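Listed next as C-alpha cells is one chain, alone, in the form predicted alone.
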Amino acid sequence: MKLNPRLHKTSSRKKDHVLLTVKKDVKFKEKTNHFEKWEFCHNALPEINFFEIDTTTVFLHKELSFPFLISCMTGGYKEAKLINRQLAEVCEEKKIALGVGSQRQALENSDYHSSFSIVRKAAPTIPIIGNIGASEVAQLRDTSSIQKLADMIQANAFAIHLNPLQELIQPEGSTNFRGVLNGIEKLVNKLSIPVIVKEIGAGISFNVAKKLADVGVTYIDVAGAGGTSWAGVEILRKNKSSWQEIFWDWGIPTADSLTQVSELKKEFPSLQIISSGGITNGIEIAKSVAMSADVVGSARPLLQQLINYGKKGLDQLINDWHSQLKGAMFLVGALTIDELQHTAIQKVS
C-alpha cells in the first residue's frame, strides 16, 4: 500500500533526525549543560570500600542497576527497527530504562508499528517510556489514542514533550500550543501509567515545572540545553541559512533548570526529576544525583556510539560512565544513590 505524502513525510522526518543526529555537528556552539560549574568536595578520606559502592535504584517499579535512561530518539521508519532491538537489547542487560522516540507516526498509520513494539520483545523486564509531542495533545478530544500507543510497548511510564522551540524552527512544525497544559492534565488523570514531561534541549524553569506539578505530573525531564541543539538539527534539515539560526543555542543549560525544578521538591515531595541534556560521563551523572536528580538520562552520544560501534560499543560506553559515576561516589565518601543524593556540591563560578 502506498502512503499517504503527508504520512510519509513523517516517518522520512524521523529518519532525517537520526542521521543528522549521528553524521553531522548538531551540538550547541557555545553554550555548555553548565556541569562544569559545579564542584564536589574531594573527600580523602572516604572511609567506605569501593567494592561495595551500591549504585541500584528504583524508577517506576522496577530496580535500576544505576539511575540511567537512554532518552527518546528513534522509530516510526523502516530502518528504526534494529536500533531500537538493539537499545533495549542493551539497555536490557545493563539493567537501565529505556525511551522511544515520538510515536506520532504510530498515530497515522500502523506501517512501523513494530519499530516502536520491538523494545518490550527485547527488553522484558526494565522500564520502558512512550513518547508524544506537546501539539499532539493539544489537540486532544480523548486519551484512548495515547493509551494505544502506551500499550503498544507496554510502556511503564509516557512522556509528553515539549518542544515550542524546534516547532518554530521545523519546516513543517507546529506552532499551536493552546491547550496543551489542559491535555497534559486530562492524560496525568485518565492514562494508567504515570506522565512524564520533559523538554527535549531548551530546559524547563521553575515556573514551567510548578504548572506541570499544579496538575498532577510527578516526573519531570529538564531535558537542557548544552547537548544537542534541535534547533540546530531543523536548520540543517533546511539547508539554507534562515532568521532562525540566531536560536542555534537558545535554552535554559541542563544544570540551571535542574537547579531550578529541583526546588519543587519541598513543596511536592514526590515529584520525580530526570536530569538529561548534554550529559556525556559518569561524573555528570553524579552531579545530576547531587544536585537531587533521581534519574538522568542522555541520547545522542550513545546512539552515536551504537550506530559506529555496534552493541559492543554501545555496551562498554554505558560500563565506562557507570565505573565513572562509582568513582565519584568513592572520592565523595557515598555508598549508596541516596548518600549521593544528599552529598554537598557547590557552584565554583
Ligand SMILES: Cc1cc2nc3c(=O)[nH]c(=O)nc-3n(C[C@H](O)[C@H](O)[C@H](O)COP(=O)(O)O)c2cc1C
Second form
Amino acid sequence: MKLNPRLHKTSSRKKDHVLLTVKKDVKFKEKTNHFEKWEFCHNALPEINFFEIDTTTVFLHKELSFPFLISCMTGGYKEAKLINRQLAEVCEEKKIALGVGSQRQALENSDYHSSFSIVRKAAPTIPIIGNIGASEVAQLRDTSSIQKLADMIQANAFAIHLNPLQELIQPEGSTNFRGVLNGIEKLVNKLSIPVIVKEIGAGISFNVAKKLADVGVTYIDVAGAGGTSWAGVEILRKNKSSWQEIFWDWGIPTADSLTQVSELKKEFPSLQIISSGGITNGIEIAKSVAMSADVVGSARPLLQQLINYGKKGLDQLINDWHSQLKGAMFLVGALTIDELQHTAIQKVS
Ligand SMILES: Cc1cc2nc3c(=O)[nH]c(=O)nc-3n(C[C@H](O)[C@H](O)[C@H](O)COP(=O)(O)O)c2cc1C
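Alongside the form predicted alone that was just displayed, please also present the structure of the form predicted in complex with this ligand.
Zooming out: every chain and molecule, the one shown earlier first.
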C-alpha cells in the first residue's frame, strides 16, 4: 500500500484513511466496546410470532427498516465518489441512514463536490447526514458556509465530529479546541436542520453530553472505543514510532459511553442517542437499543465489506445484522423497537 506523500492536503488524507482502515489492522488492541459485559435475560416463553416482529423506526422524520446507519466516512477525493455512491445505493435499498465524511475539502475548493452530492442523487429518500470537524467549528464566524455544505447533499442533519485524540496524533493535526462548544451552539441555533455531535471512536462522557445538551444539541452519537482506533490510524500514517503510540487504546468503551449519555434522557427526554464504535453484529444493535439508543451505527466493518466484496457483500452483511437483531428480539419477546427499548438488560461483569 502506498500512502500519498502530500500529507497536508485534505483530499490525500481522506484517501489515506480509507486505504489504511481497509487494509491495516487498526482495531483497538486490548480494549473492547464492553457490550460483552451486558446480557439480556433469555425468554423461553416469548409468546410472539417471529414473522410479526416489526423493526421499523423513525429517525430524522423518515422511516428506517431498522434502527441503523452507516456512519460518516468519506468524500473529498476522486475515488470517494464511487464509494459514496455505492454506500448510498445500498442504504437507499435497505432503507437505512447514511453519513458522509468530513466536508472540509468542499470548503477548500469545488473539485470534489460531486463526491458528496452523489449520495443524495443515489439515495433520494433516506436520512443523509453532513459532516464537519471540531477544528473548523472552533473557527466558525459565519454559519452560512456550513449551511451550504448541508444544502449540497440536501442533508437531514449535520454532524460535527469531536476528535481531539486524532488531532493530537495526526502530524498536521489541529490541537486548539478553544471555542468548539460555542461554534456548536451557533450551528444549533442557525442551521435549518438538527445538529448531531459525534466522537470518532473515543466516546462521549456524561459531562460532555450534558454540556452539549445544555447548548441545545438533541442528537449525540457516542462513537465509543472498541472498534476503529483513530489513534492507531494516525500512528500508522506517520510510519515511524513516536511518543503517541501509548494512546492507541485510549477512550471510553461504547457500552460505557452509552450508559453515561443515556442517563441524560431523564433531564432531556427528547435527546436522541446513536450508539456506535466497534459494532459488529445484530445482537450488539439489540443491546444498544435496550440500553436506550435510538439508532445504531457502524463504519469500518461496512467499508471493508464494500471494498472487499462489493455492493452485494455489503447488502448481505446488513441483511445478516438485521436478521440477528430480529433473532434477539424474538428471544427476549420484543415485538417492536419500542418494546426492545423497554426490555431489561443486565451488566454481568
Ligand atoms: C475510512 C473512515 C473515514 C472516517 N472519516 C470520518 C469523517 O470524516 N468524519 C467523522 O465524523 N467520522 C469519520 N470516521 C469515523 C466513523 O464515523 C466512526 O465514528 C468510527 O470509525 C468508529 O466506528 P467503527 O468502530 O464502526 O469504525 C471515519 C471512519 C472510517 C472507517
